[in-house]
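One chain comes next, on its own, written as structure tokens: the form predicted alone.
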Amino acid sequence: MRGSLRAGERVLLVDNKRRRHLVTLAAGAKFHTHAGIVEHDQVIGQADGASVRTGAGARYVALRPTLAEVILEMPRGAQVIYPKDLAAIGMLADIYPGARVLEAGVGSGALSMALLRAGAQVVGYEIRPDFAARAEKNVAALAGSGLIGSSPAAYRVEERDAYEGIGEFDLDRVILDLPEPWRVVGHAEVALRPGGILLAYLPSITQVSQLREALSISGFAMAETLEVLQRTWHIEGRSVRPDHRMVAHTGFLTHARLLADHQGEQGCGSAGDGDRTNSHPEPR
């Protein structure tokens, strides 16, 4: 979106500690801090980063935000997955405009907006009904702010087990941040068209690896588990080193193919295992 900030939008406000502060701009409304209150009228009508200043004379910066900010800002019950892992579900479930994607596990909502804003069309199962909302609610404030492009028809949201089967036929990809996705291979395989491809994202290797068993003995192929560490860098003249923090294990991102004859080939190809014909060359 471009042009001046306004009403209605969300906007990020941010101090000079560079802690942000999420807020939907309204005319007459004010942003009470512990520096002083932001009157949005200030706010609305200015330029996408400019400055502001609190009766106190505080200065903020006021920004769009960008989605990974969003996500990370948000209100929501559920823990989100990261932005470094929504980047990397984005690749390896090679995500597409008018993809029909399955989320089983909305949360809330984090991951339905990246697929969103990649240009597919999802349907979320959920069997909370409070995730459920709250994600709807997520993307709806997204949607409004101009974040993503979607239309309303291409989200969909609905109270229901996956666990108990999958009620979508020929999609592209499905996508489970559930604790026991080996309970969904088998729906999988009734849902997802030829070719189509399976993404869990798991907090612990004992759930992946009951996951690649499932795998091993089902229609799916070329499965492979990684997980995304992201690690910053101080630099500030000559003081370049990498910084004390860093967003390290987070979960793990098990993705596979499945193949068009189920028979006779279940399984092969999985990176890590003994034959890898359908896996990358080593490193040397």
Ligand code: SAH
Given for the second form:
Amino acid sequence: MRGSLRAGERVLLVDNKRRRHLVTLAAGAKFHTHAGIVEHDQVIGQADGASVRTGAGARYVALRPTLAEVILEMPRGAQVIYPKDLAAIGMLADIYPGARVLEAGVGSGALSMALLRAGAQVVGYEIRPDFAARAEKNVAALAGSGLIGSSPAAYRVEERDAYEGIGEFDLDRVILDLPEPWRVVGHAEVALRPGGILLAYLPSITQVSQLREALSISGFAMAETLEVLQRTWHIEGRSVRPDHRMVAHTGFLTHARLLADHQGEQGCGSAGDGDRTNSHPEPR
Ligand code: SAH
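Having seen the form predicted alone, I'd like the form predicted in complex with this ligand now, please.
Now the complete complex, all chains and molecules, led by this one.
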């Protein structure tokens, strides 16, 4: 979205310590901070990136949030996939405009947003009705603010268990963020078109082993597993060095391609041993 900041849209107010607050602009409303009040009317009509001051003189910069900022600030039911991983998923799963993508589970909808932003048509499977509703709400809010550019028809969430099967055919991509993706490999073989890509996000390497084993006896080939490390730097005068702290681990990304001459349901995998969880470390 371009032009001046309008009533009804979400903006990020950032203070001089880079603390961020996501607020929805409304005429006459006030944003209370420890350093005084920002009147929304001071912000409405300003350019993206304008500075405003509280009555007490503290400076805030008002910015339209990026997709990454919305994802980190939005209300979450489940943990979201971190932006560094979302960016990598876009390339590794080769998401393109019009791609037919099945995503499971949907969680808070962060991955859905990244897929829609890249122009995909997304069907999401989510086992928990409360999460499915939350994701749909989060995505609708984003579509309303023009941040993902897709039509509502590009997104559909179904309350269902991905381990039971996939009710879609001729999919281009299957993207999994659930505890036992090996139980979806056989279903994905049937639902994907030849040359399609399966990608799974997994927090623990024992889960990755089990997935890779299932992939190795399936119609998928060229499997690869990797992690994305993001290290920021402190740059101030002559103090130029990596930051002391970083997010050391979020999840592993595994992707593979479906060959044309596979046999169907083999490599489906069986029920897991029950103690594997998708408990994601904070933050994701
Ligand atoms: N990728 C999401 C986070 C997903 S968290 C995001 O970026 O926001 C994992 C989700 O998988 C949870 O919401 C959980 O309810 C769902 N889930 C777990 N098992 C499932 C299954 N068998 N079928 C569908 N969804 C499942």
